[in-house]
Structure formats: structure tokens, C-alpha cells
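Just the one chain here, the form predicted on its own, laid out as C-alpha cells.
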Amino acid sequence: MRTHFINGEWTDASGPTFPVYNPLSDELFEECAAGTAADTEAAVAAAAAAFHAWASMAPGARQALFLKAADIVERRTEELVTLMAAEGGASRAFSTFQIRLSAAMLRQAAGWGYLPQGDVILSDTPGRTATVTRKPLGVVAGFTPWNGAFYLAWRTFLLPMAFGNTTVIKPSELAPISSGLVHAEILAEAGFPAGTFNVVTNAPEGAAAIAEVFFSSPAVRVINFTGSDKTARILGERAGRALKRMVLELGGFNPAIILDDADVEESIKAVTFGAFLHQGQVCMNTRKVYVARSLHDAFVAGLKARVESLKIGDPIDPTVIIGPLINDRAVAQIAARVKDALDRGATLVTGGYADGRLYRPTIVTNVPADAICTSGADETFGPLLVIEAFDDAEEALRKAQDTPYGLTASIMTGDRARGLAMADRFDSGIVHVNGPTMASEAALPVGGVKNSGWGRSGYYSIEDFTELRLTTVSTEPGRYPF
């Protein structure tokens, strides 16, 4: 049974369990504790009473710290593609990629703590110096998620503790040992301070006592969530009566635009990866994608031939690249949608039917505008790609822009220079010109516009996670009107 880590220590709930179950036999895979409002406020009073040693500790000493967890990272990693595969329904090629990722990411911020901190201003004042430096701001509570669980969960909570900050975030209760307990064991290991990082799970019934915790605790500064647009607003509502800032990366449509002038095969690798990879259960995958119909026809056999080239099937198998969705309700989520489009008269390409959870990758085409996977309005979180044809770029540019959403987007073509103008018209917080919609770096600043939430990732989130503070001596006397 695994238990909450709560000031550096393995601590039993003060409530009962929940199974968590293997997405592709249903088998049960851990008890987990099951988090209650008390085991949430130890931990937050935890995290609260080692903020100010951990804020004000050397950046040497961090980094030592932060270096050390992404060697664990890399020498886990057999260990770590296991525990994906079979909590979350990860193949290989998406483990290792988080695990690249993560591993990445802790050794980029062990160095932040040696960049510029604040600027010199000059004052009008005779005598006065201002300086403006940035200040951690306390305990940051976070939400991970269960997909790309690994290293979503580093970058809820390691974004927060690089610039100062201590953290306890509340994991997925449908993969809680990959979204958060694997890693205060690589933390613990590591050596990090009792209560600089806190996690704490739940049953599903469970989450919303932890979130109110969250909420009314004084010592909690910032809300980071990563999830669905739906539950954010939920959460938004009540951080709104509470006063507090949040850090959102919600869902995406994404699409893809393919120009009369792309690389057909390029654009086929591209599509695929963006569409399919982990089954289409990542915020960034490819969602729609707009073909010149020039090349229409070439393109949706190569999309066809290569997406039916996937191997299925048990994720553990290192062949394997489409593994199970993460439950019955996002098969049936697939399954619905799928029926909509083609009683609504759309063309199944490939695809359209399961094997338990195994979802087979669905393309289909000539789709009608009130369709629900295709209108924008609300994401498909599966392996379900729609393909429309288009005869004018600039009616296919207005159209991938008809969504609520403004995460991430995908151009090709053969021209650098058009791509760029059209990316730079893109209501959208990432703009892919010729790769996918899918791509991640450890540098890069990921994050949405619209819908898609708001606050970025890598060493701009600075911005989200520490506050101002304006400092200013005086070497003359003061001059006062009174």
C-alpha cells in the first residue's frame, strides 16, 4: 500500500484506501491512501514551515540537489517505463521521452538559481536607489495530471521549488504513483529538506476536501493545475473568492495545417506522431488537420498506410506504440464521437472500433461542421483525427482558429518564410512550423491561449511563481510637502 509523503516521511492516511487498476487487464495494480482535509493540512504546514530555509539556501546547494534527482531519474529508468506502462498505459517511446524530458528539466533548473534576480532602477529622488528583486512567494499546491503523468508532475511542482518555493500537490487518483509518489521517493533519495515537497492522494470522491484545503489555507499562494478546461473553471471560481493566482495548462484542439507546398511524407510522420502519440491523450496532440486538396488524396493513403503500420497492444512491449486508453469512460468517449461523425454522414478512413481499451487510431474525413469532433468547441481526448480538404489558406487558417481553445498548432510547407507570416497569425501559444503539434522541450515555454489556460513552462514561469519586491535607500534627507 503506498502512503502520503508528508515531511519527508511515509505517512498513513487518516482514511482508508483506493484501488488504482492497470488500464489494460483492469487489474488492480496499489492501494493508494486515501487523502482526507487533515492529511492535506499537515502537509501544507509542512511545506509552510520549510519555506523560508529553503527559499534563503545557497543556489549551490540546490543545484547540487536538483542535479543529483536527474541522476536518479536516469538510472530508474527500466523501473520507471515499467511503472508508466502499467499504471498509466504508456509505451516506451513515451516513457523514455518523459523520463528524457524530466531528466532535462531538473538539470536546466539547477541553474536558475544563478541568473539575474532583479534589476537597478534609477530614481528621480536625490540620493534614493530603487532595486526591484524577484521573491519566492510560499507554498505553491498542485494538480497533476494522469497523462504524461511523469514528467507533468515534475513541472507542476519542480518549476515552483527552482525559484524558492515549497510545494505539496495532490496526484491523479488514476495514476498517483507516477503523477507524484514515484517522485518524493527520487526526492527523498536525493536528499531535499523535510516538507519542501509534500504529496498527499485521494480517492476520487476525496479531491475536492483537498482542494478546499488548498483554497482557505493563508499559506498557500498559488494554485497549479493541469488538466481539463472544465474542472479549471471550477477550480477558478473558487480561487476567485479566495485571492489566490493560478497557473492553468488546459486542453487543445491543435490543429495542422498542410500547405499546397508541403512535404507529403514529412507531413505524414509529422501527423502521426502529433495525432497518436499515447493514444491521443495528451493536451497537445494533433486534433484536426486541414490538407490543401492538392494533395489531399496522397496524403490520407501515406496518413492511412503508416497509422495501420502501429503495433497495438501491451504497452510494456517495447514494439508496441498505441497502448490502452485509461479507462472505460474515455472508450466510450472515442466510441460516441466516432458514431456521431459517421451517422452524420463523415468517412471512416481507418479505425472505429476496440479491443477492450485498446482504441484502434480512427481517421475520418468529409465530416460535417456539426459534428462534435469536429467543431472545436470540445476536445476529443483520443486516437481521433478528422481530415478536411481545403482549396483557400486563408479560409483554412480562419477555420483552425474557429475553437475556444489556443494551445498549440502545426504548419507545413516548403516555404520557411510563408509559414512564419501564417504562424505569426495563429491565436495560439505555440506555433509549430514544420513539426508536429506535439513537441516539448525542457527550455521552451509551453503553455495556451484562450481556453488553454494561461502561464508558461521552463524558466519564464518564473513570472507565475515569484512576486516583485521594490526596495529602495536613501544616502540624503528627506524632502517632504509637509
Ligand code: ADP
Given for the second form:
Amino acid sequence: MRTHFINGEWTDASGPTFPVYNPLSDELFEECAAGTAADTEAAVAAAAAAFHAWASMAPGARQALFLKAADIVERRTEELVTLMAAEGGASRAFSTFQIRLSAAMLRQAAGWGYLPQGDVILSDTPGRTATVTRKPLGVVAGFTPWNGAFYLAWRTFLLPMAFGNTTVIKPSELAPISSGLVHAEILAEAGFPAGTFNVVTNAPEGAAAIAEVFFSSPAVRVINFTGSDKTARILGERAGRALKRMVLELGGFNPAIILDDADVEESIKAVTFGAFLHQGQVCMNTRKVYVARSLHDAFVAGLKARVESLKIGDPIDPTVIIGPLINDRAVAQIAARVKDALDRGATLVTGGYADGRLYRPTIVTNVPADAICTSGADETFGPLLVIEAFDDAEEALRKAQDTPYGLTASIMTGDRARGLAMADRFDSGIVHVNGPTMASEAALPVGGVKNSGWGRSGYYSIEDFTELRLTTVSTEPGRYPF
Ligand code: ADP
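Since we've got the form predicted on its own here, give me the form predicted in complex with this ligand too.
Let us now look at the entire complex, which starts with that chain.
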């Protein structure tokens, strides 16, 4: 049984527990505390009490804590790989990628306390000096997701903490250990002061009560949410009433455009990785490929062969690339969308069926525009890739952006200038020229436009997690008009 982490202590739940299942075997993985509003209030109070000391801690002291946490993450690699496989169905390729990024982000953030914290502004008033300083806000509440659980949880709370805020997180009900509780173990071992980082877990039906505490607590200044745009709308409406700032990392319908001068082999590699990493359950996975007609047949044949070579099975096996989908709902969604496309006359290139929750990487072509999986209105959160041939690159660019999302995009071309010119016209938070839609690094600011969200990760999140303080000091008597 796993309990909350509040004020530096593993705290007994005041309510009942909820089960977390292994997505492959469906066996009980862990019982976790089903948190209540009271638990959340205690966590927010602890974070608020810890804020001033944390915000004013010397940069070197804070740096030492982050560096120590990075070392612990690396030391625990094997254990974390096993955890992410058993709780979330992550392959070793995906979990080690997350561990590397997490350690890198901790080490980068460790130095931010030494960066310049503001500016001096010249004043027109004789004897007045004006400074503008970045200040942390207070408590940042975070919703951490189940998919890229380990890394995305760090991204949710570590960035605000690096700028001097304290945090309370509510991990996903589907993977609460890899999206929050294991981080509490790491930060506790590293010696982070009590209250700076708190975790309250919840049963699915308890989510709204916890969120309500975040919205109604004056100490909570920002809510950092990673999840679906559907839930973000509910939370955003509530945030509007509370006048709370939200940072939103939502979904995507991420296109790849393969221009007629692209290297076909490179494009096949980029799309295989971009579309099928973590079984297509990441917001940055490639959902649709627009490929120049002259390359289409060679591209599809090569992609089919590469995708069919990916080993499927229990992700605890280090050679497995494709593990299970997170639950039956995810399997049902992709199955329904594949059926919808095929019923409308699409061609199945590969996949299209599951063995339990092991859904085969699936590729469809000749998909009619009214099929759900190709319209771009809603992402299919699983291993389903749509391919469409194009004759006119302008038309491909227009279609690729005909979606309410705008998270990431990929352009494959032999002509860098052509790629950059097209990238410049993409209405998307991220565009990779000659790289997959998934090309994360800790230092690169991830975030979307349109329905993909607001805010950026990495150092640029300073805009989201701090506020500017204007301070003036005068050395001469004031000259007042009355
Ligand atoms: P996903 O489908 O990826 O799990 P969701 O957007 O459904 O994404 O959920 C993300 C987070 O939002 C979860 O932690 C869940 O508990 C929370 N959540 C879902 N619905 C609500 C709600 N009505 N109020 C508050 N939190 C919610």
C-alpha cells in the first residue's frame, strides 16, 4: 500500500485505497491512497509553509540538491525501468530515454539559480533606480500524466521548483508511482526540505475534489496540467472563475511531411520512431504522414517492413519495442477507429488487430477524409498511423495544419532551406526539419499552440512559473504635482 507524501512524510490516507493494475497482465500492481480534499489541503498548507525558505535558499544549496537527485535517478535506473514496464507498459527504450532526460533536466535546472534574475531599468526621475526581478509565485499544483510518466512528472514540478516555487502534485490514477510517488522517494533521499514537494494520489472519482482544493486555495498560484484537451476545458473554466494561471500541455495531431527530395530510408526511420514509440501513447507521436507521390510506394513498403520487425510483448524483455496499451478503453478506441477507416474503404498496410492489450502497430492508407482517424479533429492515442500521398507540397502543408491541434511537426527533405521555409509557415509549437515529431531533449522548450496548450518546458518555463517584480528606490526627495 502506497501513501501520500506530505510535508516530507509518508502520510496515511484519510480515505480508502484504489488499485493500480499492470497493463499487460491486468494483475494488481499496487494499492494507493485514495486522497481527499483534506489530504490535499494538508499538502497545500505544507507547500505554502515551505515556500519562503525554499525561495530564499542560496543557489548553491539548491543546486546541490538537484545534482544529488540526478545521481539518485541514475543509480536507480534498473529499478525505474522495471517500474515503468510493470506500471505503465513502457519499453526499455522508452524508459531509459525518460531516465536520461530526467537526469539531464535536473542537472540543467541545478544551475538556474545562478543565472541573472532581472534587469536594471533607467528611470526619468532624478535619483530613482528601478529594478525588475524574477520572483517565484508560491505553490504550483501539478497534474502528472501516466504515459511518459517518469519524465513528464519531473517536467511538471521540477521546473517550478527550480525557480523557487514549492509544489503539490496529483499523479495520474493509472500510474501514480512512476508519475509521482517514486519522485518523492528520490527527493526525500536527496534531502529536499519537508514541504517543498508533496504528492496526493487519488482514485479516479476523487480527482475533481482534489482539483477543487487547488483552485480554491489562495496559496496555489499556478496549475500545471498535462492531459487531454477535454479535461483541460473543464479545469480551464474553473481556473477562469478562480483567476488562476494554468500551464497546459495537451494533445497533438502531429503531421510528418516527406518532400519529394527526402531520403526515404531516413524518413522511414524517423516515422517508425515518431509514430510507434510507447505504442503511440505520447502527445508528440506522429499521427499522419503526407508523402510525395513519387516516394509513396517505396516509403510505404519500407515502413511496413521496418514496423513489422518491431518486437511486441512484455516490455520487461529489453528487446521488446511495443508493449501493451494502458487499458481496455485505449484498445477499444483504436480498434473502433481502425474499423471506421476500413469500413469507409481505407487500405490496411499492416496491423489492425490486438492480442489482449498488445495492439499491433497499424498503418492505413487511402483513408477517406471523413474517417475519424484522419480528420485531425481528435488524436487516436495509440499505434495508428495514417499515410496520404500528395502531388502538391503546398496542399500538404495546408492539410497538415487543418487540425485544431498544433504541438509538433516533422518535415523530411534533402534541401535544408526548403525545409526551414516550410517550417516557418507551420502553426505549431515545434517543427523538426529532418527529425521525427518526437525529438525531446531536456533543454528544448516543448509546448503547443491552439488546442495543444499554453506554456513551454525547459528554461523558458520561467515565463510561466515566475512573475516580474518592479522595485524602485529614490535617493532624492520626490517632486509631486500636489
Ligand atoms: P488521460 O486520458 O491522459 O488520463 P485526462 O485528461 O482524462 O487524461 O486526465 C488527466 C488528469 O485529469 C488525471 O489526473 C485525472 O484525474 C484528471 N481529471 C480528469 N477529469 C477531471 C475533472 N473533471 N476534474 C479534475 N480532474 C480531472
